[in-house]
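To begin, one chain is listed below as structure tokens, in the form predicted alone.
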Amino acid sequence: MNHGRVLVVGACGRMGEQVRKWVGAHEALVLGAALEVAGHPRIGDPLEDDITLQGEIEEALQSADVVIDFTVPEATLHNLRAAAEAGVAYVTGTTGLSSEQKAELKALSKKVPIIHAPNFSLSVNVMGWLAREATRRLGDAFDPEIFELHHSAKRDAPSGTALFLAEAVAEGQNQNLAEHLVLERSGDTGPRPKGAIGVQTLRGGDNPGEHTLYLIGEGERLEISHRSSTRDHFARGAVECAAWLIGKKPGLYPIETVYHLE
């Protein structure tokens, strides 16, 4: 059996051990290289299966048929023109991507298969799809809030789960979410904008991940929520739609296609 090797990007990170960990106990995967931003400290250090830190996309990739990156999105996107020129697969959970890195990132998937999503567990997309669900049944009787809290060291606010979970929402209700979308309350805000989607954050100690839907109606509510005490599952997650997209055409997958939820 042949096995899939996996380049993981951030290798000494969180997330990097963890994918590692996962790529590890994957029966049709191994290790086949691993990447540090130049100058970490530990570039040249072996790790398991013989393979040596790197610190060097263009090098790494020679051992890689698919890619695994929760970084920056600088560095995603770096590392990602680069794995399109030498025609490796790319997982990416980079969030805080802006538009145009976006859509350069769209580009790049007409040269290589690329899954880019903001969460991996299938939890929390069974939880996205719930969200458009309930929120299409419910109708605007029901107003949706979300609430967010994660890590103190996450950079980038709101979470991409809860913009994922606030497109869903959108897409339940029919209506373009940067038009409804709500990120602050200060002040004499007025009543509630109809159709408003509000999203909540939260910052501290070293909280993997929560979230919660709120559908808020008159005399009850509807709450669906989700909470992380670990990084496994985003990582097992990561590594099972690594496997899935090692072979496939050139194109954006959407992750609902992995764990079949269109």
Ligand code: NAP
The other form holds:
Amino acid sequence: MNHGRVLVVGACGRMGEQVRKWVGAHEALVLGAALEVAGHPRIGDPLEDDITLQGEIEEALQSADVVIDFTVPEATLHNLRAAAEAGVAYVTGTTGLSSEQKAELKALSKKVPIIHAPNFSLSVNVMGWLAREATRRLGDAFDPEIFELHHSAKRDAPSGTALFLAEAVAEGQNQNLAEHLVLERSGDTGPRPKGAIGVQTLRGGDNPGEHTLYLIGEGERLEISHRSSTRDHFARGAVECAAWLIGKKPGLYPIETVYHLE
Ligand code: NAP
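Can you now output the form predicted together with this ligand? The one shown was the form predicted alone.
Everything in the complex follows now, all chains and molecules, and the chain you saw is the first one.
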């Protein structure tokens, strides 16, 4: 059996370490290469499976059938451009992309198959499905508010997952998220605007991520929560997506397709 070769980008990061572990555990995949930014102190270090940490994307792509990338938006776009040139499939979980960066990622999916998901956990994606179905059925009598908590090193806010849940709520209520998203409240805010979708962010400690959707009604409240205690489920999901993506035609594939949640 030919194993799919995975290039892990951001290989020494919090997610990159986990991705390498789960690639090693996958029956159809093998670690092909590992990349950090050029100048990283560990470039040249030996990693598992006789792989040496590299700093040049073009070179690393020569040993890859698929890339898994958890880094920062600028790095993701830089490395994705190179993968698109080389014809290598791309899975990324990097969050905090601007709308221009998302548009470029979509344009590059004309050249290679791509999955970009703010959260690779199956249960979080089921939570998104529940959020959409719950708000569709409850209608505007219940006010949606989303809470997210992450470790103190997280760079973007609100989390990509909180925005994904907000989008699911907006779809369930058949409204445009950009017109209803409320990220801050302070001072004399007046009453809650009709249709608002609130998101509140907390940061601290080493928490890998918690999200709760509150649907707040008159005299009752529905809560849907997800709490991570490790990063394994994110990495395992990304590795499953990578195995699924190898050999697919160019295109931007929703993670819901992989998880049969459409
Ligand atoms: P992290 O620990 O800071 O890891 C990022 C790694 O990428 C670091 O090792 C960093 O190196 C490296 N890097 C930066 N620029 C690079 C480049 N140009 N080429 C190669 N490597 C580069 O962050 P993390 O906690 O793993 O999170 C990374 C991203 O994944 C964030 O956007 C986070 O929100 C997201 N995330 C997504 C999911 C999901 O399921 N979709 C789950 C968890 C996290 P330096 O240390 O030298 O900067």
